[in-house]
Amino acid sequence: MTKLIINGYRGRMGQALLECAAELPDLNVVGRVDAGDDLGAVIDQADAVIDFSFHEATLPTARLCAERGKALVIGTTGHDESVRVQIAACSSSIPMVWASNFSTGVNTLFWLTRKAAEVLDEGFDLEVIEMHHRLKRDAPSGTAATLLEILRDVRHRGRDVVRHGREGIVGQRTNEEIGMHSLRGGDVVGDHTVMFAADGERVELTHKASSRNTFANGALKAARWAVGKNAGLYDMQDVLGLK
(Lines of atoms letter the chains of each structure in order from A and count residues from 1; the text may use other names and numbers.)
(Lines give C-alpha, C1' and ligand atoms only; values in the text may rest on other atoms or scores of the structure.)
Protein backbone atom coordinates (compact mmCIF):
# COMPACT_ATOMS: atom_id res chain seq x y z
CA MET A 1 0.00 0.00 0.00
CA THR A 2 1.44 3.36 -1.09
CA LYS A 3 0.56 6.23 1.25
CA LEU A 4 0.13 9.62 -0.41
CA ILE A 5 -0.34 13.27 0.44
CA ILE A 6 -2.03 15.50 -2.14
CA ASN A 7 -0.71 19.07 -2.05
CA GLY A 8 -3.19 21.41 -3.72
CA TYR A 9 -6.20 19.17 -3.15
CA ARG A 10 -8.75 21.98 -3.54
CA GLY A 11 -7.76 22.65 -7.17
CA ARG A 12 -9.09 20.93 -10.27
CA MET A 13 -6.20 18.50 -10.46
CA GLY A 14 -6.27 17.92 -6.71
CA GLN A 15 -9.90 16.89 -6.89
CA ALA A 16 -9.20 14.61 -9.85
CA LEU A 17 -6.34 12.98 -7.91
CA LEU A 18 -8.61 12.30 -4.94
CA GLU A 19 -11.32 10.87 -7.18
CA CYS A 20 -8.93 8.56 -9.05
CA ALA A 21 -7.00 7.48 -5.95
CA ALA A 22 -10.26 6.37 -4.33
CA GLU A 23 -10.64 3.82 -7.13
CA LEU A 24 -7.20 2.26 -6.61
CA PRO A 25 -7.02 -0.22 -3.72
CA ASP A 26 -3.21 -0.11 -3.50
CA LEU A 27 -3.17 3.65 -2.79
CA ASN A 28 -4.13 5.42 0.40
CA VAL A 29 -4.40 9.21 0.62
CA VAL A 30 -3.29 9.92 4.19
CA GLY A 31 -3.16 13.70 3.87
CA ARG A 32 -4.74 16.58 1.99
CA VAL A 33 -3.11 19.99 2.14
CA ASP A 34 -3.60 23.31 0.40
CA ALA A 35 -2.74 26.97 0.95
CA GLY A 36 -2.62 27.70 4.67
CA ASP A 37 -2.30 24.06 5.72
CA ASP A 38 0.83 22.62 7.36
CA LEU A 39 2.38 19.90 5.20
CA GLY A 40 4.99 19.29 7.87
CA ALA A 41 2.31 18.15 10.33
CA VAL A 42 1.28 15.17 8.16
CA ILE A 43 4.22 14.40 5.91
CA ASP A 44 5.69 11.68 8.14
CA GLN A 45 2.57 9.57 7.55
CA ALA A 46 3.24 9.32 3.79
CA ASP A 47 5.54 7.53 1.36
CA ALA A 48 5.16 10.24 -1.28
CA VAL A 49 3.77 13.72 -1.91
CA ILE A 50 2.05 14.76 -5.13
CA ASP A 51 2.29 18.51 -5.72
CA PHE A 52 -0.35 20.19 -7.89
CA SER A 53 -0.48 23.43 -5.94
CA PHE A 54 0.92 26.79 -7.03
CA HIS A 55 4.42 27.51 -8.29
CA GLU A 56 5.35 29.47 -5.17
CA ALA A 57 4.64 26.43 -2.98
CA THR A 58 6.71 23.88 -4.88
CA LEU A 59 10.17 24.80 -3.59
CA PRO A 60 9.28 24.68 0.12
CA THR A 61 7.42 21.41 -0.57
CA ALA A 62 10.49 19.94 -2.29
CA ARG A 63 12.79 21.04 0.53
CA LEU A 64 10.51 19.49 3.15
CA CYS A 65 10.29 16.22 1.21
CA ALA A 66 14.09 16.14 0.90
CA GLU A 67 14.45 16.78 4.63
CA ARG A 68 11.98 14.01 5.57
CA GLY A 69 13.05 11.53 2.84
CA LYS A 70 9.74 11.41 0.95
CA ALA A 71 9.34 10.77 -2.78
CA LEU A 72 7.91 13.77 -4.63
CA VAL A 73 5.81 14.03 -7.80
CA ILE A 74 5.55 17.56 -9.24
CA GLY A 75 2.87 18.58 -11.69
CA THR A 76 2.80 22.29 -10.86
CA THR A 77 4.00 24.61 -13.63
CA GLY A 78 4.98 28.27 -14.00
CA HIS A 79 8.32 28.27 -12.14
CA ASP A 80 11.08 30.59 -13.31
CA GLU A 81 14.47 29.15 -14.15
CA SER A 82 16.22 30.03 -10.88
CA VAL A 83 13.49 28.34 -8.85
CA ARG A 84 13.53 25.29 -11.12
CA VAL A 85 17.25 24.85 -10.40
CA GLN A 86 16.64 24.99 -6.64
CA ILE A 87 13.76 22.51 -6.84
CA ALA A 88 15.79 20.09 -8.97
CA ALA A 89 18.65 20.25 -6.47
CA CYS A 90 16.40 18.53 -3.92
CA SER A 91 16.43 15.40 -6.11
CA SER A 92 19.94 14.66 -4.87
CA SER A 93 18.26 13.42 -1.67
CA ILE A 94 14.98 11.90 -2.88
CA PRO A 95 13.36 10.36 -5.96
CA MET A 96 11.56 13.20 -7.74
CA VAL A 97 9.28 12.78 -10.75
CA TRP A 98 8.84 16.19 -12.37
CA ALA A 99 6.75 16.31 -15.51
CA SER A 100 4.88 18.99 -17.41
CA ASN A 101 2.22 16.43 -18.26
CA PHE A 102 1.44 13.01 -16.76
CA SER A 103 -0.81 11.72 -19.54
CA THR A 104 0.38 8.58 -21.32
CA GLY A 105 -0.88 10.07 -24.59
CA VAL A 106 0.98 13.35 -24.12
CA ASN A 107 4.20 11.54 -23.28
CA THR A 108 3.75 9.56 -26.47
CA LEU A 109 3.34 12.94 -28.21
CA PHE A 110 6.69 14.03 -26.72
CA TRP A 111 8.32 10.89 -28.11
CA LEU A 112 6.70 11.29 -31.54
CA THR A 113 7.65 14.98 -31.68
CA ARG A 114 11.32 14.15 -31.17
CA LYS A 115 11.24 11.43 -33.83
CA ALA A 116 9.40 13.67 -36.32
CA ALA A 117 11.82 16.55 -35.73
CA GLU A 118 14.74 14.18 -36.35
CA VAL A 119 13.23 12.94 -39.63
CA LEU A 120 11.75 16.17 -41.01
CA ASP A 121 14.67 18.39 -42.00
CA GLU A 122 15.27 22.15 -41.94
CA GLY A 123 12.79 22.58 -44.79
CA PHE A 124 9.94 22.17 -42.30
CA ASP A 125 8.86 25.19 -40.26
CA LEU A 126 7.97 24.49 -36.62
CA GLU A 127 4.93 25.80 -34.75
CA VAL A 128 3.41 24.83 -31.39
CA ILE A 129 -0.22 25.62 -30.56
CA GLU A 130 -1.90 24.98 -27.21
CA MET A 131 -5.34 25.73 -25.79
CA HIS A 132 -6.61 25.59 -22.21
CA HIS A 133 -9.57 26.77 -20.17
CA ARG A 134 -10.06 30.45 -19.42
CA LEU A 135 -8.88 30.10 -15.79
CA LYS A 136 -5.37 28.83 -16.48
CA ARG A 137 -2.86 31.31 -15.06
CA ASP A 138 0.38 30.59 -16.93
CA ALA A 139 1.20 30.66 -20.63
CA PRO A 140 2.44 28.84 -22.52
CA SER A 141 1.45 25.62 -20.78
CA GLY A 142 4.12 23.43 -19.27
CA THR A 143 3.37 20.79 -21.89
CA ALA A 144 3.83 23.27 -24.73
CA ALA A 145 7.09 24.41 -23.14
CA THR A 146 8.30 20.80 -23.12
CA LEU A 147 7.37 20.39 -26.78
CA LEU A 148 9.30 23.57 -27.53
CA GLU A 149 12.37 22.29 -25.67
CA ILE A 150 12.26 19.05 -27.67
CA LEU A 151 12.19 20.99 -30.95
CA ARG A 152 14.96 23.34 -29.83
CA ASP A 153 17.08 20.41 -28.74
CA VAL A 154 16.74 18.50 -32.01
CA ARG A 155 17.30 21.61 -34.15
CA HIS A 156 20.08 22.98 -31.88
CA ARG A 157 18.31 26.32 -31.47
CA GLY A 158 18.65 28.91 -28.72
CA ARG A 159 15.86 30.55 -26.77
CA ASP A 160 15.98 33.64 -28.97
CA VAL A 161 14.32 31.79 -31.87
CA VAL A 162 10.96 31.47 -30.12
CA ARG A 163 8.18 33.72 -31.51
CA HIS A 164 5.23 34.07 -29.11
CA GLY A 165 2.42 34.98 -31.46
CA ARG A 166 2.65 37.52 -34.28
CA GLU A 167 1.19 41.00 -34.66
CA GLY A 168 1.65 43.80 -37.14
CA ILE A 169 4.24 43.95 -39.92
CA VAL A 170 6.60 41.33 -38.54
CA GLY A 171 8.25 40.43 -41.85
CA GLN A 172 8.42 37.01 -43.40
CA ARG A 173 8.97 33.98 -41.23
CA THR A 174 12.62 33.07 -40.72
CA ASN A 175 13.87 29.52 -41.14
CA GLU A 176 15.15 29.46 -37.57
CA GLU A 177 12.14 30.64 -35.60
CA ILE A 178 9.74 28.38 -33.73
CA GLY A 179 6.24 29.73 -33.27
CA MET A 180 4.44 29.38 -29.95
CA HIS A 181 0.74 30.20 -29.63
CA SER A 182 -1.42 30.04 -26.49
CA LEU A 183 -5.21 30.06 -26.72
CA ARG A 184 -7.55 30.41 -23.73
CA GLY A 185 -11.29 29.90 -23.50
CA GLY A 186 -14.16 27.88 -22.14
CA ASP A 187 -13.44 24.74 -20.14
CA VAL A 188 -10.84 23.15 -22.43
CA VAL A 189 -8.80 20.66 -20.41
CA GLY A 190 -5.81 20.77 -22.74
CA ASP A 191 -5.14 20.64 -26.49
CA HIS A 192 -1.62 20.57 -27.96
CA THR A 193 -0.49 20.52 -31.58
CA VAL A 194 2.99 20.46 -33.07
CA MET A 195 3.02 21.52 -36.72
CA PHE A 196 5.76 20.75 -39.23
CA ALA A 197 5.02 22.82 -42.37
CA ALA A 198 6.97 22.67 -45.62
CA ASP A 199 6.30 23.62 -49.23
CA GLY A 200 3.61 21.26 -50.48
CA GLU A 201 3.01 19.30 -47.29
CA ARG A 202 2.30 19.61 -43.57
CA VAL A 203 2.52 17.16 -40.67
CA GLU A 204 0.52 17.82 -37.50
CA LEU A 205 0.80 15.88 -34.26
CA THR A 206 -2.12 16.56 -31.90
CA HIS A 207 -3.23 15.45 -28.47
CA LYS A 208 -6.57 16.48 -26.97
CA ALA A 209 -7.51 15.78 -23.37
CA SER A 210 -11.18 15.65 -22.41
CA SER A 211 -10.73 14.63 -18.77
CA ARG A 212 -8.25 15.55 -16.04
CA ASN A 213 -8.41 11.96 -14.89
CA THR A 214 -5.88 11.04 -17.58
CA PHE A 215 -3.35 13.34 -15.88
CA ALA A 216 -4.37 12.27 -12.38
CA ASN A 217 -3.96 8.56 -13.09
CA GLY A 218 -0.55 9.23 -14.61
CA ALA A 219 0.57 11.20 -11.54
CA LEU A 220 -0.65 8.41 -9.25
CA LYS A 221 1.27 5.89 -11.34
CA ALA A 222 4.36 8.10 -11.03
CA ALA A 223 4.04 8.25 -7.25
CA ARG A 224 3.67 4.49 -6.98
CA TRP A 225 6.71 4.05 -9.26
CA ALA A 226 8.89 6.58 -7.41
CA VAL A 227 8.59 5.06 -3.94
CA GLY A 228 11.72 3.03 -3.30
CA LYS A 229 13.66 4.36 -6.30
CA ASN A 230 17.13 5.83 -5.92
CA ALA A 231 17.38 9.57 -5.40
CA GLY A 232 17.34 11.42 -8.71
CA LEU A 233 15.34 13.56 -11.09
CA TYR A 234 12.93 11.57 -13.25
CA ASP A 235 10.07 12.32 -15.64
CA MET A 236 7.14 10.41 -17.11
CA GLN A 237 9.34 9.05 -19.87
CA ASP A 238 11.17 7.14 -17.12
CA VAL A 239 7.94 6.01 -15.49
CA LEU A 240 6.54 4.73 -18.80
CA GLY A 241 9.81 3.15 -19.94
CA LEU A 242 10.08 5.34 -23.03
CA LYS A 243 13.77 6.17 -22.52
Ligand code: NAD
Contents of the next structure:
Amino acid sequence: MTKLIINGYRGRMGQALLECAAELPDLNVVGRVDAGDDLGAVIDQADAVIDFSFHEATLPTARLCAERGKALVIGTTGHDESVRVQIAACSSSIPMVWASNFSTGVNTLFWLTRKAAEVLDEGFDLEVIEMHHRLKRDAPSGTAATLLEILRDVRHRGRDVVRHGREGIVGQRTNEEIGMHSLRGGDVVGDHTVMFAADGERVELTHKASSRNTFANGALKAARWAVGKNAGLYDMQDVLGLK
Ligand code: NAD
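To test you: the structure above is the form predicted on its own. What is the structure of the form predicted in complex with the named molecule?
Following is the full complex, with the preceding chain placed first.
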Protein backbone atom coordinates (compact mmCIF):
# COMPACT_ATOMS: atom_id res chain seq x y z
CA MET A 1 0.00 0.00 0.00
CA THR A 2 1.45 3.38 -1.03
CA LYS A 3 0.44 6.25 1.24
CA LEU A 4 0.00 9.61 -0.46
CA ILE A 5 -0.55 13.28 0.32
CA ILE A 6 -2.13 15.48 -2.36
CA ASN A 7 -0.89 19.09 -2.28
CA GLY A 8 -3.40 21.41 -3.99
CA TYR A 9 -6.32 19.03 -3.45
CA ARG A 10 -9.01 21.69 -3.87
CA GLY A 11 -7.91 22.45 -7.43
CA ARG A 12 -8.95 20.90 -10.74
CA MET A 13 -6.04 18.45 -10.75
CA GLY A 14 -6.28 17.82 -7.01
CA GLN A 15 -9.89 16.72 -7.42
CA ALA A 16 -9.00 14.49 -10.39
CA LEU A 17 -6.21 12.90 -8.30
CA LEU A 18 -8.60 12.15 -5.42
CA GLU A 19 -11.17 10.68 -7.81
CA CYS A 20 -8.63 8.45 -9.60
CA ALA A 21 -6.82 7.40 -6.40
CA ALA A 22 -10.15 6.22 -4.94
CA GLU A 23 -10.33 3.67 -7.78
CA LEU A 24 -6.88 2.20 -7.05
CA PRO A 25 -6.84 -0.22 -4.11
CA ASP A 26 -3.04 -0.14 -3.66
CA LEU A 27 -3.01 3.65 -3.11
CA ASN A 28 -4.20 5.34 0.04
CA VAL A 29 -4.58 9.11 0.29
CA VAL A 30 -3.66 9.83 3.91
CA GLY A 31 -3.54 13.63 3.64
CA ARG A 32 -5.03 16.49 1.64
CA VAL A 33 -3.33 19.87 1.74
CA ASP A 34 -4.16 23.19 0.10
CA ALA A 35 -3.23 26.87 0.57
CA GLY A 36 -3.19 27.73 4.29
CA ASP A 37 -2.81 24.12 5.48
CA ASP A 38 0.36 22.79 7.13
CA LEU A 39 1.95 20.01 5.07
CA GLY A 40 4.58 19.60 7.79
CA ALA A 41 1.92 18.46 10.28
CA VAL A 42 0.82 15.46 8.15
CA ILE A 43 3.81 14.57 5.98
CA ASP A 44 5.20 11.89 8.30
CA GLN A 45 2.14 9.69 7.63
CA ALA A 46 2.93 9.43 3.90
CA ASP A 47 5.38 7.65 1.59
CA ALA A 48 5.02 10.27 -1.14
CA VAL A 49 3.64 13.75 -1.81
CA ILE A 50 2.00 14.70 -5.12
CA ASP A 51 2.17 18.45 -5.83
CA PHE A 52 -0.30 19.98 -8.31
CA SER A 53 -0.66 23.40 -6.71
CA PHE A 54 0.88 26.78 -7.47
CA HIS A 55 4.41 27.58 -8.60
CA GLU A 56 5.26 29.36 -5.34
CA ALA A 57 4.32 26.28 -3.31
CA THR A 58 6.62 23.77 -5.00
CA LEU A 59 10.00 24.79 -3.55
CA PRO A 60 8.89 24.76 0.12
CA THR A 61 7.16 21.42 -0.56
CA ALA A 62 10.32 19.97 -2.13
CA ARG A 63 12.46 21.19 0.79
CA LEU A 64 10.10 19.62 3.31
CA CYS A 65 10.05 16.30 1.41
CA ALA A 66 13.87 16.31 1.29
CA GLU A 67 14.05 17.04 5.04
CA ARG A 68 11.58 14.24 5.93
CA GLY A 69 12.78 11.73 3.30
CA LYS A 70 9.54 11.52 1.27
CA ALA A 71 9.26 10.79 -2.45
CA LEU A 72 7.87 13.73 -4.43
CA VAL A 73 5.88 13.91 -7.67
CA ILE A 74 5.68 17.42 -9.15
CA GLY A 75 3.09 18.36 -11.75
CA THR A 76 2.92 22.09 -10.99
CA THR A 77 4.21 24.33 -13.77
CA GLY A 78 5.24 27.99 -14.16
CA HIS A 79 8.51 28.08 -12.14
CA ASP A 80 11.28 30.35 -13.32
CA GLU A 81 14.73 28.97 -14.02
CA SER A 82 16.36 29.92 -10.69
CA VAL A 83 13.53 28.24 -8.74
CA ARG A 84 13.71 25.16 -10.99
CA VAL A 85 17.38 24.75 -10.09
CA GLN A 86 16.61 24.95 -6.36
CA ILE A 87 13.73 22.45 -6.64
CA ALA A 88 15.90 20.03 -8.62
CA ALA A 89 18.64 20.28 -5.95
CA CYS A 90 16.24 18.67 -3.45
CA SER A 91 16.36 15.46 -5.53
CA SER A 92 19.87 14.74 -4.22
CA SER A 93 18.28 13.18 -1.14
CA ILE A 94 14.87 11.89 -2.35
CA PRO A 95 13.35 10.31 -5.47
CA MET A 96 11.60 13.12 -7.36
CA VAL A 97 9.48 12.65 -10.48
CA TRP A 98 8.99 16.01 -12.15
CA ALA A 99 7.08 16.23 -15.39
CA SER A 100 5.36 19.04 -17.22
CA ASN A 101 2.87 16.42 -18.36
CA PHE A 102 1.99 13.03 -16.90
CA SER A 103 -0.12 11.64 -19.74
CA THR A 104 1.16 8.61 -21.64
CA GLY A 105 0.03 10.23 -24.90
CA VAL A 106 1.98 13.44 -24.32
CA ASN A 107 5.09 11.53 -23.31
CA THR A 108 4.77 9.66 -26.60
CA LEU A 109 4.46 13.09 -28.28
CA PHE A 110 7.74 14.11 -26.59
CA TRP A 111 9.38 10.96 -27.94
CA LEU A 112 7.93 11.45 -31.45
CA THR A 113 8.95 15.14 -31.47
CA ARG A 114 12.58 14.21 -30.79
CA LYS A 115 12.53 11.56 -33.53
CA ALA A 116 10.85 13.90 -36.06
CA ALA A 117 13.28 16.74 -35.27
CA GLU A 118 16.21 14.39 -35.82
CA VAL A 119 14.90 13.25 -39.23
CA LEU A 120 13.44 16.54 -40.52
CA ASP A 121 16.48 18.73 -41.10
CA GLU A 122 17.11 22.49 -41.05
CA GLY A 123 14.83 22.89 -44.10
CA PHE A 124 11.86 22.47 -41.78
CA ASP A 125 10.67 25.50 -39.78
CA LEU A 126 9.54 24.68 -36.24
CA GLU A 127 6.46 26.11 -34.55
CA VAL A 128 4.68 25.04 -31.34
CA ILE A 129 1.01 25.82 -30.62
CA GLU A 130 -0.85 25.11 -27.39
CA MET A 131 -4.40 25.76 -26.23
CA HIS A 132 -5.81 25.59 -22.70
CA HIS A 133 -8.93 26.61 -20.76
CA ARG A 134 -9.47 30.28 -19.93
CA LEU A 135 -8.51 29.85 -16.25
CA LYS A 136 -4.93 28.71 -16.84
CA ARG A 137 -2.51 31.15 -15.24
CA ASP A 138 0.85 30.49 -16.89
CA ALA A 139 1.87 30.65 -20.56
CA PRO A 140 3.21 28.96 -22.50
CA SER A 141 2.20 25.69 -20.85
CA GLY A 142 4.84 23.57 -19.11
CA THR A 143 4.25 20.91 -21.78
CA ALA A 144 4.94 23.42 -24.55
CA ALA A 145 8.12 24.45 -22.69
CA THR A 146 9.25 20.81 -22.72
CA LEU A 147 8.50 20.55 -26.46
CA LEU A 148 10.60 23.70 -27.05
CA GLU A 149 13.43 22.24 -24.98
CA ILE A 150 13.41 19.04 -27.07
CA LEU A 151 13.47 21.02 -30.34
CA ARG A 152 16.26 23.32 -29.12
CA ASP A 153 18.25 20.36 -27.91
CA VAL A 154 18.06 18.48 -31.23
CA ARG A 155 18.86 21.63 -33.24
CA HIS A 156 21.56 22.82 -30.76
CA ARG A 157 19.92 26.21 -30.27
CA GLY A 158 19.82 28.53 -27.25
CA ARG A 159 16.77 29.92 -25.47
CA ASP A 160 16.91 33.17 -27.44
CA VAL A 161 15.58 31.47 -30.61
CA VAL A 162 12.08 31.08 -29.15
CA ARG A 163 9.69 33.66 -30.67
CA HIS A 164 6.62 34.14 -28.44
CA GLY A 165 3.78 35.22 -30.73
CA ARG A 166 4.24 37.65 -33.61
CA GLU A 167 2.82 41.11 -34.01
CA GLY A 168 3.45 44.04 -36.33
CA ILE A 169 6.23 44.29 -38.90
CA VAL A 170 8.25 41.40 -37.57
CA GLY A 171 10.15 40.75 -40.80
CA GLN A 172 10.66 37.43 -42.50
CA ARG A 173 10.93 34.32 -40.43
CA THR A 174 14.53 33.34 -39.71
CA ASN A 175 15.66 29.76 -40.12
CA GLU A 176 16.77 29.58 -36.46
CA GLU A 177 13.64 30.78 -34.72
CA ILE A 178 11.07 28.48 -33.10
CA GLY A 179 7.60 30.04 -32.95
CA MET A 180 5.54 29.63 -29.76
CA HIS A 181 1.83 30.46 -29.67
CA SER A 182 -0.49 30.14 -26.65
CA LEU A 183 -4.26 30.12 -27.14
CA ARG A 184 -6.68 30.41 -24.20
CA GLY A 185 -10.41 29.78 -24.10
CA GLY A 186 -13.34 27.70 -22.93
CA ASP A 187 -12.73 24.50 -21.02
CA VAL A 188 -9.93 23.02 -23.17
CA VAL A 189 -7.99 20.57 -20.99
CA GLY A 190 -4.81 20.81 -23.09
CA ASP A 191 -3.96 20.68 -26.81
CA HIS A 192 -0.40 20.74 -28.19
CA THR A 193 0.84 20.76 -31.78
CA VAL A 194 4.42 20.70 -33.02
CA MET A 195 4.68 21.82 -36.62
CA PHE A 196 7.52 21.06 -39.02
CA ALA A 197 6.96 23.18 -42.14
CA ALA A 198 9.17 22.97 -45.25
CA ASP A 199 8.79 24.02 -48.88
CA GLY A 200 6.19 21.68 -50.33
CA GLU A 201 5.23 19.74 -47.21
CA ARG A 202 4.34 19.99 -43.54
CA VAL A 203 4.28 17.52 -40.67
CA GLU A 204 2.07 18.21 -37.65
CA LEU A 205 2.21 16.19 -34.44
CA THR A 206 -0.83 16.84 -32.26
CA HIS A 207 -2.01 15.65 -28.87
CA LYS A 208 -5.39 16.58 -27.39
CA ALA A 209 -6.33 15.81 -23.81
CA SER A 210 -10.04 15.63 -23.06
CA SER A 211 -9.88 14.55 -19.41
CA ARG A 212 -7.64 15.55 -16.48
CA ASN A 213 -7.81 11.92 -15.33
CA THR A 214 -5.14 11.11 -17.90
CA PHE A 215 -2.69 13.41 -16.01
CA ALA A 216 -3.94 12.25 -12.62
CA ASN A 217 -3.53 8.54 -13.39
CA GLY A 218 -0.03 9.21 -14.75
CA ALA A 219 0.96 11.11 -11.59
CA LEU A 220 -0.42 8.30 -9.39
CA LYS A 221 1.55 5.76 -11.42
CA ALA A 222 4.65 7.96 -10.94
CA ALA A 223 4.13 8.09 -7.15
CA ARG A 224 3.79 4.30 -6.94
CA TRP A 225 6.96 3.94 -9.07
CA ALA A 226 8.99 6.53 -7.10
CA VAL A 227 8.58 5.09 -3.61
CA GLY A 228 11.66 3.03 -2.79
CA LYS A 229 13.69 4.31 -5.77
CA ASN A 230 17.16 5.79 -5.26
CA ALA A 231 17.35 9.54 -4.75
CA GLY A 232 17.43 11.40 -8.05
CA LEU A 233 15.53 13.47 -10.56
CA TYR A 234 13.26 11.44 -12.83
CA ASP A 235 10.60 12.28 -15.38
CA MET A 236 7.60 10.48 -16.83
CA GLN A 237 9.71 8.96 -19.59
CA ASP A 238 11.63 7.11 -16.82
CA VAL A 239 8.35 5.93 -15.28
CA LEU A 240 7.03 4.73 -18.65
CA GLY A 241 10.34 3.13 -19.66
CA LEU A 242 10.61 5.32 -22.79
CA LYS A 243 14.32 6.09 -22.25
P1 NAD B 1 -6.07 25.01 -9.85
O2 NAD B 1 -5.89 26.50 -9.79
O3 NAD B 1 -7.42 24.45 -10.17
O4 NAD B 1 -5.62 24.35 -8.46
C5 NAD B 1 -4.48 24.72 -7.76
C6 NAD B 1 -4.73 24.46 -6.28
O7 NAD B 1 -3.51 24.73 -5.56
C8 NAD B 1 -5.83 25.37 -5.68
O9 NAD B 1 -6.73 24.61 -4.90
C10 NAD B 1 -5.03 26.33 -4.82
O11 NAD B 1 -5.75 26.79 -3.68
C12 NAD B 1 -3.86 25.44 -4.40
N13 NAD B 1 -2.73 26.19 -3.86
C14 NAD B 1 -2.33 27.46 -4.12
N15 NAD B 1 -1.28 27.80 -3.35
C16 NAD B 1 -1.01 26.71 -2.59
C17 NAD B 1 -0.04 26.45 -1.60
N18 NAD B 1 0.83 27.39 -1.21
N19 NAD B 1 -0.02 25.23 -1.02
C20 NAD B 1 -0.92 24.28 -1.37
N21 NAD B 1 -1.88 24.48 -2.31
C22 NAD B 1 -1.92 25.68 -2.90
O23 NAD B 1 -4.99 24.51 -10.90
P24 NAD B 1 -4.93 23.10 -11.66
O25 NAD B 1 -5.58 23.22 -13.00
O26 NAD B 1 -5.35 22.01 -10.72
O27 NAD B 1 -3.36 23.00 -11.94
C28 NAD B 1 -2.43 22.99 -10.87
C29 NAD B 1 -1.02 23.01 -11.46
O30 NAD B 1 -0.79 21.78 -12.16
C31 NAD B 1 -0.78 24.13 -12.48
O32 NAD B 1 0.55 24.58 -12.31
C33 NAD B 1 -0.96 23.43 -13.82
O34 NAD B 1 -0.25 24.05 -14.87
C35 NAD B 1 -0.37 22.08 -13.49
N36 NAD B 1 -0.80 20.97 -14.36
C37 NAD B 1 0.13 20.03 -14.66
C38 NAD B 1 -0.21 18.93 -15.41
C39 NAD B 1 0.84 17.86 -15.63
O40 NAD B 1 0.52 16.80 -16.22
N41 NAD B 1 2.07 18.07 -15.17
C42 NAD B 1 -1.52 18.76 -15.86
C43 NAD B 1 -2.48 19.72 -15.52
C44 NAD B 1 -2.11 20.84 -14.76
